[in-house]
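Form predicted on its own, single chain, as structure tokens, below.
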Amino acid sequence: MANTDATEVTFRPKPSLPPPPNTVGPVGWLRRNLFSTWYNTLLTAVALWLIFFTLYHLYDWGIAKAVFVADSRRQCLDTSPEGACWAGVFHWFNAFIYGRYPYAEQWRVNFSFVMLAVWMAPCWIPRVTGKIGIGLSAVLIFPFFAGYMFAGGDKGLFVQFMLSAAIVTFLSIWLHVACCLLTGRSLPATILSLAGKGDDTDPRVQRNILVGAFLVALVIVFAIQMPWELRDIPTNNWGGLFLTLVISGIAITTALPAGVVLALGRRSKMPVIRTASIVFIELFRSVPLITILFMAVTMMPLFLPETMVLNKLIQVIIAVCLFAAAYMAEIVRGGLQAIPRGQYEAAQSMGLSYWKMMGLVVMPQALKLMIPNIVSNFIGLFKDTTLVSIIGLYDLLLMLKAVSQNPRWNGLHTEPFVFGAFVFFIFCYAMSRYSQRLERTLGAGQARR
């Protein structure tokens, strides 16, 4: 009789077979994404042909037949009439970056931008505390240092004071970084410990010691830098990418805080503030930027006393800042409306005042939601600054146009604009990538939309 014990009929699954070779790896990816159907295959073939056609002709024009060393446009045409004349771009490269800024003084521009990068670098060091204060100091104090480095000239008492404050702040930031990395304590805590007041809980004593230390450092730096004076460089000589970064940088820096104030003003319950905010926003949004620039340059002096003459660059910067603030206000208002009503009610139920509710509860959530729109506005603003070339400021666009008007490089149009497009692409792409990284960082724990 056959044995029917359960142990002899136990199911034993066969080992899993490997997937078909044509469904995994690069071959599988190509089949799924490029050749899944006959029309996808056709579109892939057409796209590959267009990419090959474009890259081949770009390589042939821009590299294979290009002229990299020449003294004039005529020499480029004689050497290779069908290739690009990059020699003209190399010859004008310095003018593209600095405009008509004197060659011997261009180190001041480079030094200022390097110092800004060093100033902001602690914001990306994990162990450093007080990053909000470092960022605010870069926005509020560094412009005085950069402004004098760019313009130079005679220093008044106010400029000397702000220049000393900027130097002391910069040194304090890096002393603070050293303290955080070496001892794990902040610079104020280290100063209080050295003064023997590390255990004193009286805030007035701590504040007096810290203010006293800052004033002593300020007096020392003021005395050292007082005889230091740079050569005066009129703003008419500013130009190129340097001028574009100055205008767009100031506009971007001021647009967000001004937009927040205008957006809150538009949602205010006080009629005067609400009406004034609405009028300002709608007025600047209903007029093209080029019109505002012309009005700032030609109309504004008519309303000023004859003895008061404003610098054209300052007029342009004010106009661009006001224009950018109006658009930023609507972005901020949209972000505020995306916050559920329950967040306001929860903050009010905890007894928070209006400003604490907006600063601690509502605005952080709204700003996180607004990151894509804010960066899109910044990118558009960076590109819109090329409009200042119409009113005679030699920004990057006007310097690119100036090449073709030079007798030696007459007719050289394409290569400078290709260079300009590449520069704008680098800056805009960098802003876009950083915003995506910032969005991922601030949106940790939430699904990406």
Second form
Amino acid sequence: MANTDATEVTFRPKPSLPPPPNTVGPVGWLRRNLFSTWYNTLLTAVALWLIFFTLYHLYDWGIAKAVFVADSRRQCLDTSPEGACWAGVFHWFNAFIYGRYPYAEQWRVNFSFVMLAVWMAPCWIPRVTGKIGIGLSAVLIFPFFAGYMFAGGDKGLFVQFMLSAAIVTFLSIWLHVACCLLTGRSLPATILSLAGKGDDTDPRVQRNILVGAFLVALVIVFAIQMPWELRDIPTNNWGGLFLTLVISGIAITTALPAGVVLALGRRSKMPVIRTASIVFIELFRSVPLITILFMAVTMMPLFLPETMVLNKLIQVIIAVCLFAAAYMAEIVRGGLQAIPRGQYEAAQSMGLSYWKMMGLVVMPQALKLMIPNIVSNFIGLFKDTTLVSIIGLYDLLLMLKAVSQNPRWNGLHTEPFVFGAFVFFIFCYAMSRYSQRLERTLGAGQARR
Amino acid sequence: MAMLEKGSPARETSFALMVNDERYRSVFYQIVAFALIVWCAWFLFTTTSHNLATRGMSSGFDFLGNTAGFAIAWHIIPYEPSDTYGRVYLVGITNTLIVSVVAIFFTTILGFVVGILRLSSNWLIAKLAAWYVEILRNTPLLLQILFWYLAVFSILPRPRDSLNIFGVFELNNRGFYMPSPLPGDLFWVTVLALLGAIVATIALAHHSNRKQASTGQRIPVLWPSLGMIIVLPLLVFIVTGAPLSFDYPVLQGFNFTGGTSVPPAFCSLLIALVVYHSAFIAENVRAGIQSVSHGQTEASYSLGLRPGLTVRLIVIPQAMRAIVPPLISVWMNVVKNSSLAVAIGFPDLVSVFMQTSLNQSGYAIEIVAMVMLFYMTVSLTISAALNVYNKSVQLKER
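Having looked at the form predicted on its own, could you now put up the form predicted together with the partner chain?
Complete assembly follows, chain above in first position.
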């Protein structure tokens, strides 16, 4: 109960004075961050001069004196000898993206990448369930679809089957999304309730209905896709950013599962498996990627029976995947070591088997903890794929270099490299920003406020 | 529930026992894994030897004694085209090591400077350093190497119009020329004085540490040791009559003679390696310094230590613990990434041995094995050094 005695003197604080004018607002910010001491002022002046110097010369070279429309480097030099010759970059733009992929067939590449984006898009729609399944299907089934779209040619029975499976999966994902958004139920639940077995107690009946529906759809799609045939495009025509994305994409998607397996192998109690994992990881981690690529190109034909001839792209992809797996294994191991023993013991005391303990308790925590490292490894891998240009695959870097060997653009080095650096920067910077966001959202539970 | 019913002992076969009982299971898995490895090894061995036989290729390390017969553009140990493949291997190793060691030295300095600038209280400087790091980290090293080589060093002027730096260095499209020192008769006395000063400095630092540990008093180390290392050799140098002259590069005809020179490929590789990896070291340094909790600084201030001493005695020793392990892995990457020299024709190990020698002699397996052995030795040496360092600075707990 408050004392309502009128004679009591209550403390009434006066409103606080505003801070001194030179510590607030833009002026205060400037004083605090740029001119706090005499040497900070000096540093600011140096930095300003540096920024001005760089930007002025960049602008002068890249925009003010640059040539945007020309037919050859000679013409560029005649128009403005001191400026950049962006005309060459524009002229080669298509080759930078697709390499020597025939112009008429480039829609296949575009279509596949759009398809992948649409396939993965439900993972970012909040109300959709089963996102892990969608992500897994994109990793396991989509590559067959993309592989045929890129390479084309004669369809074997297996490719036809996988192509149909991919189309059915894609359609069912988007039917599933529609069901989730409209009714809030998953696609299997909707199919079951349409069949009138929504609350059937026997799981086998439900499973048979779902498998039956899938098979019917598969047969229909199979019949439809039978006559489709795309022009054969051999892999030595693949190139540019497209090839870079194919190699790094495959390496990145195989690196994580392979790394998890190797890391578990390295921490296993079984000596044979542990030794094999350690030897593999240390061997691949201690030598440069370029030696592994050389080894793949020069030695793989010696290791394999004469009847088995791999093309260069496949050799390179195998080498990059092995390399990536070894690096990822060490990152996953770091994550596993950071999980307290109590988590393992708790999982064991609940009676979980080894794989359930790892899959449900330990791995999710370890991977979440290691997100920054995993993504920076992905970025490193993306950058390292440029090494395939050394052994003669026309990836983005070699396409950039090839410009200067063309008679019309002879000697044009700087502009293509600046363009390439910009492309790589955009990709890598976007990846690192996304990982920082992911880290914040997933780590929200542990954030200290 | 269903699992319990299925697993009743009556239905346990010997195979199920092997898979379900942990004792047998691990043995079973290992036998399977071992058999798989042995089968793979046997398969690789037989197919490879079959392939080698059908192609008429020989194997073994005898080729190391054969004459290589090709020239190497730049080498620091003597080499002639009439030398053997074994010599080529050594030339490749020394070239790789020299470029790596120089790159590691400059990378570390530049990385520390940028890392400290990133923490500057000056907003503009911190932002500039941050953009330096972001731009360099997010573009491929190979692209940077090619950029330096093709877009910077290959458009340098011809020797006759070469760029003169500080009056003693010359830079042109044949390379970077610097004066080489010619030690005189009594120069060894100066070297001896320098070595003596270094030994005395180490002794002083050791003594100072022991004194501080036992009494708490600090003896100044920095200024006396700087004085010893710089002043003492300088005095000896002057007293003995400055016995050191330089052989300056001089333009003769179409090229420079005299002095020492490195080719443009060396310069581009070195600059690209230094600039690229310094961004990574800068991030490590920043993370390391930020990992020292602010309470440590506050505690040090409350004990009355001044900011300079706080940084030197409290922050840096704790930050080093977090900086050094990633720092050493960056060093390892510098060594490994120096192999990208093959793209611009700098004769490093991969270029002279794994490319030229392999193409000429065809001993693929032996050459690949030797190159990998070298890189593995370097990696293992560096990581062993790391482990020793880590043991000495780890937090001593419990």
